[in-house]
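We begin with a single chain expressed as structure tokens, specifically the form predicted alone.
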Amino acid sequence: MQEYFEKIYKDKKNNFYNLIKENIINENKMFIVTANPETLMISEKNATFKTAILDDKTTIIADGIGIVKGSKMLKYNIIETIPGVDLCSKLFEYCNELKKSIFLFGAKEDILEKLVDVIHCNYPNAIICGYENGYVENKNNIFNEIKELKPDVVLVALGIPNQELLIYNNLDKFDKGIFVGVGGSFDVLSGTKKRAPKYFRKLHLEWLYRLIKEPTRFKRFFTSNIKYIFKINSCKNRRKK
């Protein structure tokens, strides 16, 4: 587990946002993985995914209080979470400010269309150079189309680890762009699903709100988090020896 925590971004959230903005302005390339305990547990079972997220080309951020708490147990000082939804909003903000382009890939067609309307309304200077739902058969072909459009930001909502592996396997085709696997963020940002109220977020209980609203997630959440706790404790005990 230590290799993940050594790599996860440890500075303040605002400094990370400034880094992203600088990369957009300078047309640099950046692949961001938003990690929670489930992400790390999937990585432990999927060697290809593990290679992708531990690659030098990949930046990992803590999307979830479980990562912050785990870091403290292992004596890694990850200061705060950087939720994927907040990151997406910040990217929209920067594209609006800098008049940069976005490609949206994933989710259902109606959700995408709602999100496009939201971006047009709230970020009128951001350029949506294209979008595609997540149900197309050949997703690599979509990345070939994205390459021709040369967007400044590419957001992929296909679920972990599919979204990250798709980005990683196509990353070398691009000379620039901020690439992020965003999971269910399109649902929230489009207004299709409500985000947790502020007091849940302030107490770092957004995960609880999601379980209340989507109880079918409980088994997956419980299993991955229990395994994560055992892994963290095991690693902590080894470090003491």
Ligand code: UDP
Second form
Amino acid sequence: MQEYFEKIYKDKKNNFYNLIKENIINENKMFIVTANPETLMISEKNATFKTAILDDKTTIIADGIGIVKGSKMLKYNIIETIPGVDLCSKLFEYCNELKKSIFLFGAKEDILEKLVDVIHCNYPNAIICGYENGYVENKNNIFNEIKELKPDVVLVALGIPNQELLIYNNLDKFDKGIFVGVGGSFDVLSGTKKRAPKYFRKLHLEWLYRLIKEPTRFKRFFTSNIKYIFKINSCKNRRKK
Ligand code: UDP
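For comparison with the form predicted alone, kindly provide the form predicted together with the ligand.
Below is the whole assembly, all chains and molecules, this chain first.
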């Protein structure tokens, strides 16, 4: 587990946002993985995914509070979470401010269209150079199309680990771009799914709100989080010896 925590971004959220903004301006390439305990548990079972997220070219941020708590237990001081949804909004904001381009890939067609409307309305200077729903047959082909458009930001919402693997396997085709796997963020930012109310977020209980709203997630959430707690504890005990 230590290899993940060594790699996860540890500075303040605002410094991370500044770093991204600089990278957009300087046309540097960046691949960001927004990690929660489930991400790390999938990585423990999927060697290809593990290679992708631990690659030197990859930046991992703490999407959920579980990662921050785990880091404290292992004495890696990750200060705060940088939720994927917030990162997405920040990227829209920067594209608006800097008149940069975005490609949106993933989610259902109606959700994507709603999101495009939201961006046009709230971030009028951001350039949506293209979008594609996440249910097309050949997702690699879409990446060939994205390559031709040379976007400044590419957001991929296909769920873990598919979104990250797709980005990682295509990254070498690009000279610039901020690439992020954003999970269910399009559903939230399009206004289709509600984000947890502020008091849930303040208490770091966004995960609980999501479970209440989508109880089908319970098994997936429970299994990965229990495994995660065991892994963190055994890692902590090994470090004590
Ligand atoms: N999705 C997609 N194509 C697929 C499977 C999923 O576009 O083949 C989308 C789905 O519609 C949703 C997102 O991927 O918008 C993943 O959402 P989920 O909440 O499962 O992601 P998480 O954040 O939990 O990884």
